[in-house]
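Single chain ahead, by itself, as structure tokens, in the form predicted alone.
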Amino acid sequence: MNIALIGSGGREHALCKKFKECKKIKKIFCIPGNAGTAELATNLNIDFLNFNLLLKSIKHYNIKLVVVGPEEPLVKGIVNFLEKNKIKVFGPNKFASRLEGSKAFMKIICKKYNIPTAKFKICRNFKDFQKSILGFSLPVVVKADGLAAGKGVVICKTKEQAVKISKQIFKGKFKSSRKVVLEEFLTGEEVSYFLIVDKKSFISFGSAQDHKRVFEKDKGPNTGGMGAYSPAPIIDKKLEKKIIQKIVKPTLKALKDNGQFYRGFLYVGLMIKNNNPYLIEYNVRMGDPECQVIIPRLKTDLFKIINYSVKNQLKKLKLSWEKNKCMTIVLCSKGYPGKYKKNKIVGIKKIVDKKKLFVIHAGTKKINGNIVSNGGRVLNIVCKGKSFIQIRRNIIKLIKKINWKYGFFRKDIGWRVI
């Protein structure tokens, strides 16, 4: 069977690498892909948000299944469009994708179904915001309601900062947001918990801890993620049970009560406080860079899992995992998450991937046979092993060998566990 993978980041390269092991897949197409996926699949440089053009390509290349990587096409309804045109697709529909597409929508579900989350207020205009902020102590979290590529959440230490950020959101800094969600600041340990869901059931798909802040010691602005490790030791069987009972099941029930259902990867972003989980956010796809540390530990055929989900037969499946731990450190373009230069040559031609230490491409492309930077997060160096401290040493050693003068990285990924 021919399959297509939508997206161009590290998550997509990691998924593509896994799909390459699946015997039943004849050909993989990545739309648009990156320099890493080009080695494993056929990259199709088309705009996946142009659904009609996408459909033409799917039919032309006889693609039987589409796996959607990023959130934007999901929120814009790619699943509804493809299903209407009789194409099998793995990912949540437009309604279910609002769990990530609208923070206000997610918070309303939390309130109605008693899902533990931070105290919040949805502000529709600046006047509303001015009145609402009086009910919060500092620091306060200001969130853009819609998609903002991981940059729509700011922890504000002063009221002046909160006012400034909210004004930017109301003025349309993020195209998808005209509302602000004010939220109390929760202290605790942040963790990501993953599931694969179908119409009738769900299965756990591992855990990871991401490092959102750009600088060491968790300083500086939020990014899409500077590194991650899996599994997250904080999630034991007892805590997992609480996450499922208090958060996952009520959310899926909320969708059902609306005559809807969820299918696809579900990413549950949590804060753990006094051994209790609080929902921070949902993402309606695999995390990036969390995918890069979860997928390499998976022993079960990924294509088989996705097929079972599409057929609503996940109940029959039991997943198998490696005992190894896994970590990734993201090599970024200098200036990220602000302004950075593109098209800088990344000299990794001589770097040979090993079974337990390898490079996943994120923001890369090929120009005249050279691999060049094409984004803020350029490479993910991934390593598996028994101890996180040794894994991190191996990664840093390889980054130093790559010696990319236009890049930077965090040396303290995994500080909590190490």
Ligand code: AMP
The other form holds:
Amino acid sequence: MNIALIGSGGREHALCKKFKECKKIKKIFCIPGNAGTAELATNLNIDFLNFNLLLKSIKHYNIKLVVVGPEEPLVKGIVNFLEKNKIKVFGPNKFASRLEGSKAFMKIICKKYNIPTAKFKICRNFKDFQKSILGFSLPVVVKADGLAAGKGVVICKTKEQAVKISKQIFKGKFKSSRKVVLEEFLTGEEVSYFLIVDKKSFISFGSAQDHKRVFEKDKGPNTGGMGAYSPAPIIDKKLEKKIIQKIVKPTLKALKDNGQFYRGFLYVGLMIKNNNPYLIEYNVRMGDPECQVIIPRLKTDLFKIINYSVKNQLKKLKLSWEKNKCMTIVLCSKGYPGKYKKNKIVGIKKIVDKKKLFVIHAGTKKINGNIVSNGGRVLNIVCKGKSFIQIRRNIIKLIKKINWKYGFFRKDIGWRVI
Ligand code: AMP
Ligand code: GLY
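Taking the form predicted alone as the starting point, write out the structure of the form predicted together with the named molecule.
Okay, now the whole complex, with that chain kicking things off.
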């Protein structure tokens, strides 16, 4: 069967590499892909948000299944569109994607179904905000309701800062929505838990911890993620049970009560405090770079898992995982997450691809035979092994060998477990 993978980041290269092992897949098309996926699959340079154009290519290349990597096409309804056109697709529909696409939607479900989460208020205008802010102590978390490419959350230490950010959101800084969600600031340990879901059932897809801040010691502004590792030891069997009972099951029931259901990867972003989970956010996709540390540990055929989900048969499936631990460190363009230069040659002739140490491409493309940077997060160096400290040493050694003068990385990824 021919399949298509939508997206162009490290997550998609990691998925593509895994699909490459699946015997039942004939051809993989990455839309648009990056320099890494180009080595394994056929990249199609199509704007995937142009659904009609996308459909034409899907038909032209006889693609029978589409796997969606990023959130934007999901929130915009790519699943509804493709299914209406009789194309099988792995990902949640437009309604279910609001779990990520609207923070207000997610919070209303939490309230109605008693899901543990930070105390919140939804503000529709500045007057609403002025009244609501009185009920919060500092710091207060100000969130844009809609998608904001990771820039819609600010932890405000002063009321003035909260006022300023909220005014920007009400003015339409993020086109996706003009609502503000105010939240109580939660303390504890952050962790991500993943599932694969279908209409009837769900299956755990592991855990990971990400490092969102740009600088070592978790300083500086938020990024898409500077590195991650899996599994996250904080999630033991007992805590996993609580996450399922208190958070996952009530959420899926809420969708069902609305005559809807979820299919796809589900990313549960949590704060753990006194061994209890609090929901921070849902993402309706795999995490990036979390995907790059979960997929390499998976022993079960990924194509089989996705087919079972598409056929609502996940219940019959048991996944098997390697005992190895896995970590990735992200090599970024200098200046990220602020301004940075693109099209800088990355000095790797070939993708390093050993069984336990390999390079996943994120923001890269190929020009005249050279691999050049094409984004803020450029390469993900991934390593598996028995101890996180040794894994990290191996990764840093390889990054030093790559010696990319336009890049930087965090040397303290995994500090919680090392
Ligand atoms: P989100 O986009 O909702 O994941 O928020 C981005 C990051 O902001 C999260 O990964 C947390 O580190 C932080 N954050 C969001 N909401 C809260 C909260 N209520 N309390 C503390 N930190 C938060
Ligand atoms: N690494 C965080 C995310 O994928 O949202």
